[in-house]
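Here we start with a single chain on its own, the form predicted on its own, put down as structure tokens.
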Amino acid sequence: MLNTTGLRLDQGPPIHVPFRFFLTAPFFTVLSALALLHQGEALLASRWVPGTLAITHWMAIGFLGQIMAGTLLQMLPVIAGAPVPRVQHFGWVLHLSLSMGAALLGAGLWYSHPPLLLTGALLAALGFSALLLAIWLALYRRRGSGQQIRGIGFAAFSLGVTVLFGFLLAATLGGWLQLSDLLVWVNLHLAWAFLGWVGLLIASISIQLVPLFYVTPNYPVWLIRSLGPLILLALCLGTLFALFQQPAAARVAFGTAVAAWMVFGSITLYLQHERRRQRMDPTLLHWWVALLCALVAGILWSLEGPPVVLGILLFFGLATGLSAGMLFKIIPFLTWFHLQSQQLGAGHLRVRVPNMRTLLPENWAYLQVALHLIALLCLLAAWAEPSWTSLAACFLGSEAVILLVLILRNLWYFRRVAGRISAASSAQA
């Protein structure tokens, strides 16, 4: 049974607000798969190939950014008890900015076209600025002072730094600015993006969702209190050392942040192993693969492993897998909850609301997990043997299509049952 203690579920936005982001995200994975299919052998040769940079930003902003934005718009009011004002209008602005920004930024990088690049960077910066405003409003108006809320604040600060560094890099590539030692700025952009924004947000959401959905023991208090400040301090020190040309000290600082997140990943795996219900769940497979990819990536980084392999593990192993694992729990829960709320509000309880297992058929979920794992292994194989690239692209596109179908299926269920509830209420009146 779900433990919803402390959550203000009635504060969430209308269901179409987060679903709009969730439905858009898989299209950027399909776009990335098509790009791999088109010229994949060249794209896995180096992190500096224009197409590789394009795919990186399609996945980072178009896929991962969309899912994180939709999740935050849903969870911030629930956790903090402070709804985002005018959330429907706000959601449209945020969604369009991120979608257009990701598409144009990726196209600008793919074709080495400065106007497209700068336009996309401006739109993406606008979208993430709107998201930061939503987070700030929720934190400012929050009820209570939970550690999860503080963690989201740390992640938001990291997002601001990530966007700033990213825009400086785009302005440099577009000819507006000249940055010395461009590689240092690129590495800082990536460090703040993965360890700060993505890492801290995943940790903050996991602290709430893992015990909620998997009925596990709670995370240790010492981890909840120390993870965010430690990673943020390490990132700040690492940035200062890097900018003042102290690479050894910078590596120690960033290594501390990597180690802290690896401890979090290890504890998450342990808690999921200790869950009360030992029944296998396809979402658990996504979590395990994603967290193992993160742990392997941390080890490879400490050994100065190949950047392309690190990118595959982080973008496709961690980001794509963990996002799907979260969505497979979040989407049926939101569908079920909103239908229950509508039913209770209408006072008509005879219309049957499907349960969460009906909303997400496990056989299709297992298929999506299997395709994801095969795509990941093929991508890693393609780094060593480029002939695997086309196969990896096909599996990557297939897993995204199935994810999209499962999201659409939940939306169809919601509209059908919601219509029945409305019709029953009208007939009763």
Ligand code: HEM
Second form
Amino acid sequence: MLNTTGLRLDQGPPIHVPFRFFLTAPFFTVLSALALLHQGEALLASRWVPGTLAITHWMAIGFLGQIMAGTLLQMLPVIAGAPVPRVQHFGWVLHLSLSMGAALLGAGLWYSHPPLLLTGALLAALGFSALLLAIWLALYRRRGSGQQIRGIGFAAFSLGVTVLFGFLLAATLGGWLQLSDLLVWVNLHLAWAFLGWVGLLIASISIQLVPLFYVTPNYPVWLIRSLGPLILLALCLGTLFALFQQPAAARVAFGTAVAAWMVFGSITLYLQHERRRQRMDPTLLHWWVALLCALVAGILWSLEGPPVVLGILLFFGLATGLSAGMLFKIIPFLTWFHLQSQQLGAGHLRVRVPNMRTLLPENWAYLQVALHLIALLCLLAAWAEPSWTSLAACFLGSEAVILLVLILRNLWYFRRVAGRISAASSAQA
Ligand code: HEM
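Target state, the form predicted together with this ligand; input state, the form predicted on its own:
Expanding to the full complex; the earlier chain stays at the top.
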């Protein structure tokens, strides 16, 4: 049973708005897998290999950015109780600019081609600006003062800083600007990206969805209240220290943010352990692998571990796995909810709406989790022994294809059952 208390589900956008993002995202994982197959062993040698930087942004913007944008467009009106105005237009602009931006930025980094790089950076910045505007509107028009929406506000602020720093970096690489000490700026860009944007967004969405989807106790109030402000303060201080060349103080500040997120991750694992229904479910496996990767990444970071391993753990372990885990819950729920609403709106209950297990068959979901886990292990092995790279690429591509098939299957069910509901309404009239 889902606990939907406090959510205003009728405020969400039409189903095709979030689905467009969810359907595009796996293509960027396939693209990254093909790049790994093509350039293979060279890519995991260093964080500065052009192909590695390209994959970073195909995954960061093309995969993760799309899923986060689709989820937010769906969730913001539900949590804030006020619809995003002109959500279909927002959806179009956001989707096109993020997709094109990710593709071109990645290509520009890969080929070290300034016009491609700058066009991609401009488009990605445009897409993220549209997302920030949607978040700002939801915050501005919200009813009530939810902590979750405040958390999303903090994540949005971090996204703004990430995009600004990313754009400055792209402008420097493209010859428009001259930033001294590029490494400091790159590190600031990725700190705001992971700890602020990705970290705080995952935390805010989890605080809303983990008790809802797994029927767990709620997160402690002190954590909900303090996590966002603490991480944001630590990031701001860390940035100032880094820019004023105080590396030791900057590390303490960023370390505080990492530790705060690790506390959140550990509490999430504990709450999931305390869930009311102890049944195993493939999404839980995704959560556990993702959180474990994040915790290991936190420890490795504090030990100054290899950046490529950190990147694998954060992008492929945390972000890709958790996104798939969330999609496995969100997608069948949205399909079911929209069909049920359509039927209620039509004033009859004649058509049987498939339940969530039918919409997302567990054996396929387990297969996707297994492929994900193997891909992750192969990627880690490939860092130590490059000959594993091709195998890692094959598993990465396969997990993305299965994800795509599962999303398409939901869309197919939606179209079929929605058609039956319309036909039943016409017959009734
Ligand atoms: C408009 C959006 C963005 C632009 C224009 C952008 C641009 C850039 C550029 C130019 C670099 C430096 C490449 C180099 O030094 O050769 C970089 C590095 C990086 N970016 Fe972005 N970026 C954007 C968004 C993001 C997002 C959303 C994430 C993560 C969620 C991200 C993650 C990273 C990481 C991890 C690195 C460092 C890679 C490494 O050091 O191994 N970027 N970005």
